[in-house]
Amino acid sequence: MNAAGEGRTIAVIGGGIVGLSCALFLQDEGHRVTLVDPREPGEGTSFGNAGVLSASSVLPIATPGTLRKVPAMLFDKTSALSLRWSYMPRMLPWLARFLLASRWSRVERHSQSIRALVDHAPAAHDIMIQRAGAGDLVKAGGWLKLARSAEGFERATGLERQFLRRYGVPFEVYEGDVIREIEPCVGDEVTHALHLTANRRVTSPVEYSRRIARAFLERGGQHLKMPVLGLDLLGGAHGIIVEGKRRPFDTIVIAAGAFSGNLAADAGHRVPLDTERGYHVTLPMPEKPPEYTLQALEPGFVLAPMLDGLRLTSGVELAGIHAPPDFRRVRRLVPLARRYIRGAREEVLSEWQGHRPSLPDGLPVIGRARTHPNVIFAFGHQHIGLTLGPLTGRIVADLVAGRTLEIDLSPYAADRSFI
């Protein structure tokens, strides 16, 4: 086996955001990587998110508040929260220990860990986006989260806010036609807005991972179009399965999103992951196409524009990774637009379903297997994959490099409760 440092053979298992950074950092290091994933690199899950790079997340989605208000969402058929009954068995030891992680001393740890990453994920997009040439699907200026009445804006804010001012992330807040100042296509039935200054956006989430994609195989980077089976790690060895055959790898990454669990138990490890599965529908863009994406606090869907048109989104659906997609709540949310967006249109152009790797205490799991060291987890972003993708594949390059690491990787590793 080759030593860290001499040009390893690494196999990345994944083509989503945080796959194809692992796999062009590494590649920058003078590493022979190998891509497998049967899709085309982004087709997965990094195709349909909201676009944002956000510098702002400073909670877990497990909190108290959450909580409290799961009853009312689950019968809410306009909710951006929804369950499959008939899943609720399966789901029922991951709710367990999200119900554990909610707890405030719980909140508090995992906000801290959450800012570690979040804290340095600018400057290491930053480097990706030079990489790729993606320089002009990425737009500054910040995301602008709306509301309808105060009292809607307290609810769906006042934490937030508490911890923005906690790790000194800025914001600002406008109340009535100062947010149609700022941003003048938002319709007159607004009255609040939270504006996350800092956040950035991508016009194109698939554009800007296929430019990856590109960057690395134009260096000579391959990519393996089928599914992996399982892991073979016998004896010491480390090879993949695929199409019935064992092709062996000095280094073994996977970062396969919501598909991860089985492959993390065949190094060792099993982690509680489950899906979000999350929705959109592509609406055609109002003539005063929006300069911000603006999130609709009330009841909680996202307005993206992207390079086809207005990305709505929304939805954390609870129904494993097996069950078909079911449309017909985010098409409820599409006459809702109109509130929020002046000239918004009704009709839909396209729409999309894709699974968000969620782990019970919000926190991806990032470093290398126990017992199985030359295997690398980086899966379990939730809904920060975006964001977090180029810092990840940033992190898996120091971990095969053996570099000291600007981050404590502790509470991310694939031993933790999840509580």
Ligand SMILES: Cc1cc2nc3c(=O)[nH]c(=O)nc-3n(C[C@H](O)[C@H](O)[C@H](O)COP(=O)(O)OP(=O)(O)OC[C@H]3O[C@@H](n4cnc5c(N)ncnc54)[C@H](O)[C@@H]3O)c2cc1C
The other form holds:
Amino acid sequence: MNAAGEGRTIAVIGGGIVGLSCALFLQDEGHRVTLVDPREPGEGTSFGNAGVLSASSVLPIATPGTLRKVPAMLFDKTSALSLRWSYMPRMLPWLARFLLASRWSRVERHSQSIRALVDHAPAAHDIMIQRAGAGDLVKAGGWLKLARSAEGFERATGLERQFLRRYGVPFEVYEGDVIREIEPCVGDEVTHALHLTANRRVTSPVEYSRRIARAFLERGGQHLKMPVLGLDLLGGAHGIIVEGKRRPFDTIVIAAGAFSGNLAADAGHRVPLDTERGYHVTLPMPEKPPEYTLQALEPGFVLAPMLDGLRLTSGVELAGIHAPPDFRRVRRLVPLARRYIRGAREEVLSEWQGHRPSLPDGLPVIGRARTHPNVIFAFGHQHIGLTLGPLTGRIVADLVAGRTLEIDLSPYAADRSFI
Ligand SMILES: Cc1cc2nc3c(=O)[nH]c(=O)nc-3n(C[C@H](O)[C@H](O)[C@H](O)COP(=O)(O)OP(=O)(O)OC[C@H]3O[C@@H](n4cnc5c(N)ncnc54)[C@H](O)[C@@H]3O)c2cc1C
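Having displayed the form predicted alone, please output the structure of the form predicted in complex with the ligand.
Below, the chain from earlier opens the complete complex, with every other chain and molecule after it.
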């Protein structure tokens, strides 16, 4: 607040779950917040995710085991990983850092840093759900990971269970027909299941974003529907460039997901941000809809019950932000859904592709720019941005207020070491 009791003027760049959460929590503190995004709220990557509010994401994506699997995965047309070879040269520096992040010493460190965020995320959602009136969109009950053999189950979840135990994250393991007593729609081929009981699910991620946007706009928040072309920070000023004009603000929050790299560079930080692209297709809901989010472990895909049907989400495609979508791989998974869920139908109602914003160590960038402390970074939430969006909004609000933070932000600094 200034001497007249007025809040700061703040531009939040990006209206995905992360930017919207920042905008609403900053507005709640009395700041005059302008959301800047050419798209409608939540129409970016926050639109099409699997809707899991994860309490269990404590194992980084990069582990020594993951890397052993990579060569075979790249040649398997249904695996959870694909690479456009034409993008390989651009991706190499990112991949080299990803390799380095898979060393045990780094896995240990990064898992603690992810855990610190995931631990605080549910409380931030509880506040957001209430604030945005979104209680009807969120269901408790958990997430079931499904395997069709004991070996497949061990391969896919053995290490994960070690980490869950270590961090005290609750889970259950089921075998045989017990699985179908818990979730009657699970197919007969499934023999083993890992039940992550503390996870919740959102039945429409885009509607969750829209409710946050509505709460923000109803209280007088502004939405400037334009792309930000760059930042103008000369001489200690803080401006965003839109339509060739400079608009001044006291504080700028960069929350443009996978598109945040150039804006961060304007604020003096070259971060190795790239994208792990992801796809979904919507299938008709089976007659008996699943109660839980289901994950097929081999090959890896998720079946998430949503308001508009059964959402089948795919793994990761490494192809940068500009390449057009290629739906062939996710379509190949559609017939496999039947192995995991009774009554799954092969009719594709809609298709979607989005960009997970990812740093090679799997951690987001949250915090102030070193040389421009009134520029705040809030991007790079990779596979768990829906989970971490509201928490990030709270952290950004705490930073602007100068409050002592619950979480040490040094692991998420823009200028941390990636090697
Ligand atoms: C298939 C898939 C499944 C997933 N499942 C889950 C899950 O179950 N649980 C979970 O927690 N996470 C999940 N995720 C990850 C999650 O969806 C993302 O981490 C999250 O949506 C990122 O949110 P964001 O706000 O950072 O980015 P986005 O939602 O992409 O929003 C960024 C916004 O910035 C805007 N923008 C870009 N450039 C500019 C500019 N120059 N000026 C102004 N605006 C700009 C864009 O228009 C966009 O609206 C999944 C992702 C995928 C792809």
